[in-house]
Structures are given as structure tokens and as C-alpha cells.
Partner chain sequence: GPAAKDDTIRIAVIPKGTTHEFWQSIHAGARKAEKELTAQGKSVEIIWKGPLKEDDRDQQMGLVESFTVKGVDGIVLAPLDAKALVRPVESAQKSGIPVVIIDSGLETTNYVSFVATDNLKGGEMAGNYMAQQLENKGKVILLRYAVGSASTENRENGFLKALAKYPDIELISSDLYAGPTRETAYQNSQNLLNRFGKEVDAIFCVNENSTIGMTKALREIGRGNGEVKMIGFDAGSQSIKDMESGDVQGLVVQDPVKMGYEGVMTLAAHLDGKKVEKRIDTGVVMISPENLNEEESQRLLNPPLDEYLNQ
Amino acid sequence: MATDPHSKDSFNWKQFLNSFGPLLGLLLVIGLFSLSAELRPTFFTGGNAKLILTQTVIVATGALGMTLIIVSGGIDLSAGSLVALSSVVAATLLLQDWSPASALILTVLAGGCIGAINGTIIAGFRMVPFIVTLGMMGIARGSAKWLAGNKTVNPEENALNGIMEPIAPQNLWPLPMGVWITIALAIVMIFVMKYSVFGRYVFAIGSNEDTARLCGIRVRTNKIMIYTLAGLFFGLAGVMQYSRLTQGDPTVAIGLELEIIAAVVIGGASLSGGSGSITGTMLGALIMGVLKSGSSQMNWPTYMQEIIIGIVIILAVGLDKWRQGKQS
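For the form predicted alone, could you give the structure of just this one chain?
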């Protein structure tokens, strides 16, 4: 049987972009900043690498959960508000003399509960994820301000403060514990998405929800599980946020959900669902971190950084649409 060479070439090109696109993007961003002779002496140092990795932890942790949601064909706009709420919950529990371990577990579980509420409303009532999570964004942000009394919550020094504490900031090693936690969770999620039945269900639901239902997949149950697991990651990102600031602040992480979504999309995931990878998401989060670090060192104003990130998001979505067109 004769094969269509155009179909073969299209498949290979799509596979190449899926596999190496995020890595090439990261190398391109690093290469652009390396063109500046003034920036090179400070940009390519162990201390700056540690700073980038530390700043990437919160976005990367949240992006692990967002990858599940986007691959399944959903979206969650409440991620940033949930991170802020979780940071306030952790600080409040510590202020009430809960042990750091208990505060960590309860905060992560609180994030999972809110994720479960999102998933139950979306799956149970078949409501649009955009609308449900947009509403939850306001609810979570308002709850954070109410719980904190519209001010920061400042517990005493405790073990959670050390998760994101940079030791020897001028050197790459040792890395903060939060970086290692994120790397470990990313490795676990790679195996979950690639080799577990649940991971295959996530891709199947995102590719075609009706077909997945006809194949016997419990779409509603799995959607609730997806949003619950994502909520756990957002809760953990809130703990990281608390550890970085050593306080619970209800006003932080405004717009963080856009950075998290951008990391997933830049990493190769399709907003239409059905495709994406944890490795690509982590590279996407690193691209965001490098962009922020380089922009800050170049003394570019904040609005310029926001414009650049917005352009990168549009280019990533455009590339995804072009890639889908090549596939079809």
C-alpha cells in the first residue's frame, strides 16, 4: 500500500514541535538575553540560576495542576486567587498554633476541596469551566481577604518558612527545598500522565468527550478528580507562596492564573484539549522565569514585561493552531 509522503512529513514535523518546541523556545530566550554584553556577567551565574528556579516554583507547581485541566479540555481562572487564599490559610493555621506539618496538609486539602467544588459544578451541571472558575476566582479572593481581615497574616518563624529560603544565594547549590519538591512532583506526574489509566482518560476526555463517554469512561467522575487534583497543586503553590513571603497576603498572585496557563500553553499544550506534556509545561514555566529575570536585569519596566509575556502567549496559541492545521 502506498503511503502519503505529505501526511508522513506533517506527522514528523508535528512530533518534532511537540517534543522539542518548548526546549528550543527556552534556548531562544536565553540566547536573546545573552546578546547583551552588560547582562552576560550577571545573567549566567549560579546565583541567578537559583533565583530563576526559585521564582519559577510557584508557577510550575500550579502549572502541574493546570496541565491536567487544559489537556482534559477545561480551564481554571481561579488558580491565582486560590494560591492567595491558600497562603492566608497556611499563615492563619500557623498563627493559631497548628504544627507546620498540619498546616501544610490542611492547606493543600483546602485547595483540593475548592478544586472538587469546581469539578462538581462543571461536571455535574455541565457548566462552562470558564464561567464557573471565573466566579470561583472572585469567591476565593474575597474569602482570602475576609479570612485575613483584609491585611497580611504574619505568624512567627516556623519550618514552613524554610521551604523557599535560598541558602547561599550567590551560588547555585544548594537549591531550596521547594525546587526539589516541584521536580519530584513533576516526575511523578510524568508517569501518571504517560503510564496510568487515569492519564489516558485525561487525554481521551480532552480529545473527544462524547467518544470517551461512549467508550465507557466515567467522564463526570474523572473531571471531578482532575479539578480536585489540580486544586491540591494550587493549594501547595499557596504554601510555596507563603514560604517565599513568610506571610499570608490576600492581595498576592493577582494575574498568576494567566502566567500558569501561559506556561502550559507555551509548553505545547492545546487549549482545545487532548495534547500536552508535563515536561513541556515545566520548560514553559522556565521560559516565563527566564523572561522575568532577564527583563528585570535589563531594567525594563513592569508593563514591558507584561507586554512581552502577552505576545509570547499569543504566539504560542498561534503556533498551536498552525500545528493543528498541519495535523489535519
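Numbering follows the first chain given and starts at 1. Every value quoted in this text rests on a predicted model; they were computed, and no experiment measured them. Basically, rigid core = biggest C-alpha set you can superpose within 1.5 Å across the two forms. Compared with the form predicted together with the partner chain:
- Core-superposed comparison between these two forms: the CA of Tyr303 exceeds or equals a 2 Å shift.
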The other form holds:
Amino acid sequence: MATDPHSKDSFNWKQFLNSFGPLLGLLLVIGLFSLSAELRPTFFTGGNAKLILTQTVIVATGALGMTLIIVSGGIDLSAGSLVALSSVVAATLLLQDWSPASALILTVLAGGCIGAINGTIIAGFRMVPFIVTLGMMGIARGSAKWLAGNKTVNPEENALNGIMEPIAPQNLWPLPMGVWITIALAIVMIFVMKYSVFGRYVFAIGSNEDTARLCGIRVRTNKIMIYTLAGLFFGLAGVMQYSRLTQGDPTVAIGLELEIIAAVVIGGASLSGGSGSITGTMLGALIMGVLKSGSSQMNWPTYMQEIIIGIVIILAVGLDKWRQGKQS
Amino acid sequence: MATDPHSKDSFNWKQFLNSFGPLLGLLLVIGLFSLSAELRPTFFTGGNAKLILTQTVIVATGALGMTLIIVSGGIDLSAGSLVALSSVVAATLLLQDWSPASALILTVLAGGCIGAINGTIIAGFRMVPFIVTLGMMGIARGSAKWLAGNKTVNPEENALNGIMEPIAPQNLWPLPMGVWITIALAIVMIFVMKYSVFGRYVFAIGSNEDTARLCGIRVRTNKIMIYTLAGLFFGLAGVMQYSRLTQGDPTVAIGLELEIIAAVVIGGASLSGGSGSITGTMLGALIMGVLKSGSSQMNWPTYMQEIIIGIVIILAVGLDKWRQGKQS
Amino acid sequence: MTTTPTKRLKMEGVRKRFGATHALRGVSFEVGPSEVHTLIGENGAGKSTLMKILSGVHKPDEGSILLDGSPFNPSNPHHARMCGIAMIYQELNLAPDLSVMENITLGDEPSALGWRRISEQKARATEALQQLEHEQLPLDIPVNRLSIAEQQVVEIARALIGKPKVLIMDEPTSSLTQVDVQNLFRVINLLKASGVSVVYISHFLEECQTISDRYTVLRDGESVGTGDMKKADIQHIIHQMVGREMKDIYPRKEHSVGKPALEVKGLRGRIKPKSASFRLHKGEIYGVAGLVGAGRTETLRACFGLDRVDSGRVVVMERESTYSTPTKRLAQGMGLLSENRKEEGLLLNRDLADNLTLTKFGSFSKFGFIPRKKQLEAAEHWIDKLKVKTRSAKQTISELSGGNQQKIAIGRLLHHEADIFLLDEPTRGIDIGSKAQIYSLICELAKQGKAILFVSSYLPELLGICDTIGVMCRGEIKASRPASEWSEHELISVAVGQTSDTPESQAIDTTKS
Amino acid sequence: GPAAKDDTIRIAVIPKGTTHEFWQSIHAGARKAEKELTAQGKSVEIIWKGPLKEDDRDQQMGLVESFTVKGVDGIVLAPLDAKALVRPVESAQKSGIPVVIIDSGLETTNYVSFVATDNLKGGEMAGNYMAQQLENKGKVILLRYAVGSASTENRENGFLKALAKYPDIELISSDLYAGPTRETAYQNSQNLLNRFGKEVDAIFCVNENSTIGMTKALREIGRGNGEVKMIGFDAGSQSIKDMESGDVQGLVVQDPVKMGYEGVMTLAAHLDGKKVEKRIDTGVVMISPENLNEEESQRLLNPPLDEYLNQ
Ligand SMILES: Nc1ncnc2c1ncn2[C@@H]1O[C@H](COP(=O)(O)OP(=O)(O)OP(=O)(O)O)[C@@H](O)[C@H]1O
Ligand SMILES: Nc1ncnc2c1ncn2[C@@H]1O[C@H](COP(=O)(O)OP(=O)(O)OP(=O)(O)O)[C@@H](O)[C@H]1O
Ligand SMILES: [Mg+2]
Ligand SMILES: [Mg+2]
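Return the structure block for the form predicted together with the partner chain; the form predicted alone was the one displayed.
Full complex below, order starting with the chain above.
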């Protein structure tokens, strides 16, 4: 049996590109902004790094959950609405004198519940995730507005407000707690995706659902778990969103789902499922963050930012496509 | 095996459900609003029917193009931005003293151009439509703002303003020109999808792209044609949007793409490609229109509308799934 | 052994309907421990359905299953697997993005508290591959980079690791070559010796006779006969299967060879072929033998314009036309039947009519529009001609059995009125009756002066109907001779690369008959 | 914070959005101030930057934060939310970057000055004017704008407060929100009028888009021309046309040019070490067909945008 094409050589090359593709993208984007003499002195400061990290954290947390979903071959359009709903839930709980810790936990669980509903409908009735979560997008947004009484919810100053608070904004250290939480979760998820049985099932389901089913993987259960876990992440992102605004805002995070999906895909995941990585996703989120922050600091008009981010999304994925083409 | 002589019965049942599924959905939604004694006298009037039709026309026109794309196995997230851009283009042309007729034609062609760019990137580089059009969503929106100079563009009173103008709003007749245009185009598209070679190719590509290629279908060319044609429809929808507001507004139609996609999917198309129909899509758009108009006239708060539309999307597609399950 | 009192497996009165189709109308079936039992039947007889009921994919409408004497009603594949039923499905079932190791252990990963034990996973996968003599397969590359045959090996390996009680193999050899088939048989014999029951489904009756102890014949969803395979008369089995006598399945119709239709010189693709040369004439059936991975599929694809051509020449109908696209090839009257009809060949959710007429709507279209009535008429013509079992031309093709799907794929080339047929494993997964039909069809075509390139891994059929046979090895056609000058043994020895001692090996470009 | 290398004073002006005519006027006012200060021999640079998506609080926070890190000399901000923007503003103040708030309030006192219209007063003005038009009797509708926007909520509250004084005026709908764009405002107006179009006597809309959308919808059902008293807030060029044609009876008009101008001037004065007022009212005026052509009205309605913006 001729097995010459799978030489060790091409394998390493692939490994290299797969892990370093998004990293190169990140360096490229940073390089782009370093070209501007005007921007350089303020862009490459600890304070700005902290700013970018803080602004990226919500997208990154959501993207952890979205990576799971996308690798499993699904998609979740309700992520943004869910973040808004969770921010309202957190604020409402705090307003009703729950302790910050229990508000945090309950909000994250609430996110998990909605994720579980998504998962149950998708897996139980074998419905397309795009549609189910499109519906849920409206339901969650509406519920957020309803729960908030069509206003913003403003609880008293409390410990949760501190998660995203940038102390000493001119310096890199200390980083806000939220950044550390996301880094820790990302590390856990890297291990889960790579070394846990569940992680492999996520890849298997995304790669070929029928095969997964025939091989005795409980596809339904696993899918529900995937969406639930993602829901927990979206809930957490919602708490962070609350903390950032220090208020529950039912109209926040409109279109955030697309940003999150873009981060995951720029990070190398395929929307048809079966491939993707947490490291890539985190880099993808950072690319988006640097791009947004840089282009807003570049005195470009707003519309230029939109155009450039659009172009970068296409280029990033196009480049990825191209390097994958190189391999085969 | 045992192929029982084609039981005419089950066959007709399938035909019936396929064409009447969305129709039943529409009747159901209308029935829902007829329950409210308070609403009945104003809801079931010619004037209101005209109102709903007029409000639905933009979504419906966009959905004609989106049906093509979805049946071919793609998706277009840039539709909303493209409608906004086209409305600005139309207004700008009119402001520069082009005649209404040439402004109409040029705007529609401009939409077609952007569609062609989408199609070329997607087909030429074999990239995922979701990502390409997500990028284009930002590019088109940014360009609209840029072209409009970050303002709305207000040309003088002209013939294009009349396309969507409801004359005699208390009566059903006469319907605005825009409604007739959409109805005419829908009829043309029904024939194109069902009986033209191009239409069959659209289904074939959506059903299995590799097979289509093997069978000598020029997949790339046809895909470019599909996105271009859809772009023309979005351009036309943009002109209608202009006519409705009598101004070019670069911030209009945010999220319209999701509404359009929902209409197509409620109408029975599958997001994995290969199935869908124009009749279904038109009914899907009407369902959305009736729901939006009805629930806002019921004095339900906005959040109730969002929740209910979300639920209806899921139910409609779930029902469709269920009746397809019944058939096999 | 075949009459052990307690049966390992007993299925009785099993019925299953899919909508209007009665797939099974009361099947009874028994397997003992340490028994290899063959299921035989035409395409669509219900073999796969019966086995899918056993492995928990489908639920029976009626009937009982006894496993080791106790009632067994698997609720899903997971359940069945836990009860010791392993199945290799007819269609490839792999997660293409996962590695070879992960695919082999999929669904049964060695783990501790939810974390994988990778060294053990490796050990198990290696052991399974060793049994199949394929330990050279790298464990950590994604299976989508393997050839179909290698993928099949991975599938078989997966079925081996669970230490199953009952192992079901639904056409495991349809994409294997002789060498691998021999390996597989050795493994089956080992398993049998350790007490495993094997249910074996194949359309190769000789193969069945080699490996099986007993057989059951299914016809139209009913079991119509069972018996001892070693003692059975093949003609009798075929009679039970198709309900009539089948004497000679390889027809000999006179056909004369004409001008060259397709000439390929030094064709080189991206990976394979390396340098393929052959000449196909009008009215000729040219067979291509070779091991899996030899590059036969790639040669066809490059000829047809589906894959890139790096160098070399392709001459069609005596006209130079090296670089091309499928569209142009079809216009030149060339048609390709692909190896994997599910992934490339059929529009699974469209109806038969669309599938049959896809390449040539033009013949009845007016101004770019298709009159549906004419399309259906054309489709029904081919459905009748090819004896496709279907309700109507409007049926969705995914509802047909594999063999009938294959007939539709061939029907499309006929409808296209192609002059040059590139057939890649056209009889894969097809029952003997349909095979005979396809052979006679091919001969009929040759008689009409069509040129046919016939790629197959099943040597008897190549020897049976081809005029000329070329053998492909490592991306090149190593030898090409009239079929009468080949023996099965010689074909194999050239295919595995022992060409130095055969003088004919120089006969690369002397395709004459 | 790290001061600029040269002695140019850089002032960031952050609006809520960029596409409304209202924000264009604020922009013009800021440019006017820039011009005047430059003429006085000071080197001043205005950086005009709104959030990418209109009405996105999070993005506006991000802008304030990044200007803080970038170290501009001062910020003029029209906060999208009275609460959410508190922390970034306080953080900027703490980093030594003074902030002047314009247009909408902020729930803190840690800023240099608040330069804005008295929106509550504007709303009351509209209510009283409506009552006068209706001769204290009739059915009226309030079309709200959006959740959480302090300025428009104040207008709504002012309006409701004024109406409370007139027992014979019945409020038949006040739950519907016009939403962010003219299209949403127009659709919601059409739907509202389909339901209440026959009985309503007067309508109040609280911003530019909803005024224009509602007027269009009223005209379409044939109840424009003063049959239904239409009172709006802010003056887009379309609303002025509508008033000229008689479809609009009153417009509460602010002075956005002054707001932008005063915002920058106040900040510049503060940077010069001068003492500034904590609250500066830029005034509201009720424009009606009667005073439409007066000079003062025309100055407010047609601000010389081109003079400042297209240079
Ligand atoms: N999921 C399904 N839906 C509808 N009909 C089906 C389905 N699966 C099988 N059938 C029908 O059931 C019958 C038996 O099919 P089955 O696949 O069991 O045949 P088979 O004996 O395995 O044939 P082959 O040799 O071609 O694999 C066929 O007529 C087929 O069309
Ligand atoms: N997608 C792929 N990526 C990398 N290598 C591939 C791919 N597909 C096939 N190959 C390699 O190309 C070689 C030839 O493939 P293939 O097995 O299809 O040839 P073949 O002679 O047509 O065999 P078959 O008997 O299956 O028709 C194989 O050795 C395989 O490793
Ligand atoms: Mg079968
Ligand atoms: Mg092959």
C-alpha cells in the first residue's frame, strides 16, 4: 500500500502553519499599525495593551463557547442576545440584594439553561442550528428587554463591578480580573478539546455526525452538552459585560455573535465543523481586538474601520484557505 | 424493495404539504390576530392589507435573491448593508441630477456588481459564503456611510419616491408600484427556478457541488451568476428602501439580512442547500410581515414582538421538519 | 459447528417499512458462535436494512431478535455496541478530520475520568492495524488524506478493537484488492477461531464460498433459502437470489475495434499519476487493473479535466486536447462514472429525473427552459431500460438501494449519449443480476462503437469482458496486453510491481488489439 | 497622563452617533470653537469620533478609554448612557484628562461642566403647546425613542408632566418606541396610526427621526395638514419642509451648534486654568409656523454647517 504521500515532513509543516497562521496574522496586524509614526508612541504602551485585552475579553469568552459549537458543526446566532440577557439577569439579581458571588453563579447557570434549550431543540428535533439560534436570538433579546422593563438595570456599586475595572489605566499591570479568568478558562479548554474524550467527540460530531452516531457516540447528549457549555460561557461573558457597563443593558451586544464567529473562524476553525482550536480562537479574538482598537485610534473616520475590518476578515480566512491548499 | 405501485395518495399529500405548509402558517398567524376583538375592526381592512404588503415588499424582494443563494447552498449576510448602500447610491445619483429611470437602473446594477464581487470571491477562491459576506457586510456598510458623507442623502422630490408611496391608504387599491414589481418578479423567478436550466443548476449545485462539477455544470460561473442576480435584487430592494424613506440612509436595514433569511427558511428552504421555493419564500416574508405589523398594532411592547417572532421562526421550521419526517 | 443447539443470534419474522417501501417482509435468520454466515441477495433485497436493525440504527416494525438466547432490542448503535455487536457499514463511515488512531477507537476510547489515555489508545489502534497487516499506516494523520482502500482498512480495524461477539461486515471488500481481501479473510478466520460470529455481506459469490460456513438468501425482503455454503451449488444460490437461471454472466458480443478515441501519453498529475500512457479505441473495452493507490482514479480524473494535469498529453478523437474541464469533456462526448457516487456522482436529495438528465438538459430544453414532461419521459425510458427498482421518476434518489443508485449514475452517461465512457469501479456494490446486466450493457455499447475504459479491482470481470487490459502500478501503466494473454496471477504480479521478469513490461505504448 | 510632545491642545469630541443632522451641528459648533481659538493664537485640534455602531454604549466607552490611554488634553462627550459612561469618565478625570459633558446627563459630578439643553423643560414646552393647540381637550399619542437615553427620557417625562395639568386630554398610547432609525420610526408610526389614526388629535415625537417618520405616516393617511396636531423635537431639514407645508404644528428646537461650541470653549477655558460653570444651559425654543421665518428661528434651523465642516 503506497503511503508515500504522508511523509513526516509535510506533517510538521502543517502543524506549524496551523498553530502559527493566526499568530502571523496577529503580528501582521500589529505591524500594520506600527507603520504609523503618529500612532507608535501611544499604541505600543502597557496601558494600550491592557485596554485591548480588556476590550477583547468579552468576545474571547464568548468565543470559547462558540469554538465548541463551531467545531461540532453548529453555529450560535443567539450569543450576542444571550450576553445582553445575562447582563440584565446579573444586574437584576444584584438589585434584589443577592450577593455578588451568587449573582455570578446564577447568571452563568442561566446562560447554561438557555444554551441547554438551544441544544435540546437542535439535537432533539434535529433542527438546523442556524434557525434555532436565530429564533433564540429574538427570544433572548426580547426577554432581556422584558426582564429589564425596557430600561437599563442599575444596581448599587458592588464587587462584580470590579471584574472588568481597569485600575491604573496607563499601565499594563495589574490586569483586570476578567482577563485572568478568560486566560485560565482558555487553558482549561485547550486541555478539554485536546485530551478529553468529550473534546474528541466534539470533533467527531463536527467531522461526520452519522459516523459519530454509528460509532456509538451519544450525539444528542453530547450536542446538548456542547450548547449548554457554550451557554455557560455566554453567561459569563454577560457578567463581564455587566461589569464593564456597571449596568444591565438589554440593548447591548447587538451583532456581537458575528464578531465572535469571526474570531473563531479567523482562528482557523471551519464552519463546516471538525476543525478549529482554542489557541487559534484566542488569537483570532485578539486580531479583531487590535484591529478595532488600532483603527479607532488611527484618526480614520468610522466608516474606514468598518471597511477595513471587513476586508481583514475576508483576507484572514482567504489566507487560511490558501495555506491549507498549499498542504494538499 | 417492494415498491408498492406508486401510491398516488402519499405523493399528493407530499405535494400538498410542500406547497401549502407555509400557506397554513400564514393563515395561522392571521387567525391569531383575529382572536383579538379589539384589533379585528382595524386589522381586517384593505388599508391594513396594503400597509402590510408595502412594509413586506423590501424583505420580499431581498428574499427573492436570497432564495437563489440559499438553494445553491450559500448564504448572504451582506444583504442588509447592500440595501442601505443601494439606497444611498440611488439618492446620490438623484442628487446629481440623473433621471429617475437611470438612477434606478444604475443602482440595481451597482447591487449586481457587489453581488458579483461576493460571488467571485466565494466561487473563485472556494471560500465559505458566511465569511465572505460577513466581511462584505462591513465593507458595504462602511462604503454607504462614506458615500453619504456620514449623513443621510436627501434628493428633491422625484418619480422614484412614488414607487412605494401608498396612495389612498385607507383602501387596498391601488397598490403601490413596488408591490406590483415584486409580484411580477416573483412570478418570473418561480418559472426560472422550476423550469429553466439555470434554475436546475442552482438546485444541483446546492444539492451536491462535486456532482454538479462532474456533470459538466460550470459551478464557478453559475455561482457568480447566482450572487450577481441576488445582488441585483438587493439593489432593487435598496431603491425601494430609498423610495420608502425618500432619502438615502446609510444606517438603515441593520439586521435586515436575518429577516430575509428567516423568510426564506420559513418558506421551506433548507440552509444546507438543494431545496426551497419562491412561493414558499414569498409566504414566509408575508408571515413575518403580518406578525410584525399585527403585534405592533396589538400594542404589545416591542419585546413581545421579538419573542413571538423568535418562537414563530423556530416553530415554522420545526413544523416543516416534522411534516418532512411524516413523508418518509 | 453449524448446528450448535444454542444460537448466538436469532432473528425471526422481522418486518420493516420505509414509507411505501416494504424493505423487509418477514425475515428469519440464525447465526451460531464461531460461524461465518453470508447474506446474499440482489440490490435492495434488504440485507443492509436487516443488519442495521441488528446494530440499532433502525427499529423493526415487527419481529423478534434473540442474542445468546435472550431478547435483544437495541435502542441505538451505542447500545448495540455495548452488547457486543460491531458493524462495518456499506458506505464508508469515518470522521474525515480525525486521525487514523482516533477513528479506530472512536466511540470506545480508553479513558480515565473522561480524559483520554493516549498511550493505550495508540496500542489498541496499532494492534488492530497489525492484525490487518497495515501497521505502516501513520496513526496521526487525518483519514481524509488516505485513499478509499486505506480508509476501508481503518473501518475494519475499528470493528476489531471492541472484541465483539457478533461482527457484521456489509460489503467490506468492495474497495479492497486481492491482497487485502486475503488479509481480511485471515483475520476473519482468527476471529472465528476465538468464537466470534461473523455476518458477511458481499456480491462476490466466490469470495463468500471461500470464507463462509453458512448462507441465507434474501429476496424482496424475505428469506428464501438458507444452507451450508461449502456444499452449496452457486447456480442454485443465484437462482434463489434472482429467481431465474444465470448461466453466463460475461456476455461475449462481437464488437470490432476502430480508430483511436482516447490517447494518453505520459500523463502526470499533482501526486498521481506519475506517467500514464495508454490508447483506447472506438469499440474497445479497455480494462485497467492495479492495486489500490496505484493511481487509476486519479488518471481518470485528470483525463476528464477534474484534476490538474502537470504534464503529458491527452488526445481525444485524434485531436490534441490536454487541458480541459468536465464541461468541455462532456461536450466532446466523454463521460465519467465516479468511484464514490454518494460524494461525487449523485444529487442525493433530488429526484431520479433530474439525476438522469443533468448533463444534457439541452436535448429537450427550449430557450433555456425545460419541459418537465419531456424530462420525465426521458427518465422513464432509462429507468425501464436499466430495470431500476423505483416507484417513479419523481422519487428522491437517496431512497433507492445502492445498486439502483449506481444504475442511475450509469444511466446518466447513456442519456448523455457519450462516446467515451470512463468507468471507475462501475460494479462496486452491485448484485450479480445487475452486474450481468451492466456487463451486457457495456458490450452493447462497444458494439455500437463506443470506447470504454473500465477500471476495476475485481479481476474476473476484467478478464471476462475486456478486450485489452492494462495494469497500473505506482502511477504508471506498467503493461498492456490483450485480455486473452493475461492470467489472474500475472495481473497480480505486475500490479504489485514484479515487472522486471515479464518481457511485456516494455509494452507500455503498444496498445493494439 | 503623557502630555502631547508639541503644544497643540488636542480635544476629542465624542458624539452619540454621526449620521443625524443634529450631530453634524454639534460637529460644526466644535469646529467653530476650534477656528476661534486658533484665531486667538492657540493651537487647538479637534478629534471628532463617534462609536462605530450608533447607539452602542460599549463602543463609546471604548472610545473614552482609548482617548484616555492615548492622552488627549481633554474630552467633550455626549454620553449614550447616564450610568455606563460614569466609570470611563471618572477614570479619565483621574488620569488628569478633563471631561465636559454635552447633550445628555451623566450620573456623577466628577466632570468639568455639563453643557446641554434643559430637556425636561423642552418636553414641558411641547406639552403646554399641544394643550394650547387642542384647546385643552383631545386624544394624544406619545411616541417614545429608545430605552436608556437620558435626554429623550427627560423630554418624555417633561411632556407627561405638562399633560398631567390638563384633565381633558387623554393619552391613548405611550408604550411604543420609535427605535434607532428612520425606517423603524416610520414603520412603527404606520402601525400605530393604523390602529389609532382615526381618533387621535395630537402626537408628540421626541427626536428628529421619529418626527419625520410620523409626519410622513400622518400625511399618507390623509390626516396631515394640521388635522392631527403634530409636534416634534429637533429640526431636520425634512421637518422644516413639513412645517412649511403645514403638516407640522410645532418643533421644539435646541441649539446644537452652541452646544458643540460651548462644550469645546468651556473645556479650553478650563485647560487655561479659568473657573467654569458646572451647568450651562444652551436653551430651547418652540418653533411654530408663526415664528418660522424670524431671524432667530432661521439661525437655529439652518445652521451654517458648510462654513465649518467643508474646509
Ligand atoms: N432510509 C430509507 N428510506 C427509505 N427506503 C429505504 C431506506 N433504506 C433502505 N430503503 C429501501 O429498502 C430496501 C432495502 O434496502 P437495503 O439497503 O437493505 O438493500 P441491500 O440488500 O443492502 O442492497 P444493496 O446490495 O444494494 O446494498 C430498498 O428498496 C431501499 O430502497
Ligand atoms: N485527498 C487526498 N490527499 C492526499 N493523498 C491522497 C488523497 N486521496 C488519495 N490520496 C493518495 O493517492 C493515492 C492514490 O489514490 P487511490 O487509492 O484513489 O488510487 P486508485 O488507484 O484509484 O485506487 P482505487 O483502487 O481505490 O481506485 C493513495 O495512495 C492515497 O494515499
Ligand atoms: Mg446494502
Ligand atoms: Mg480508485
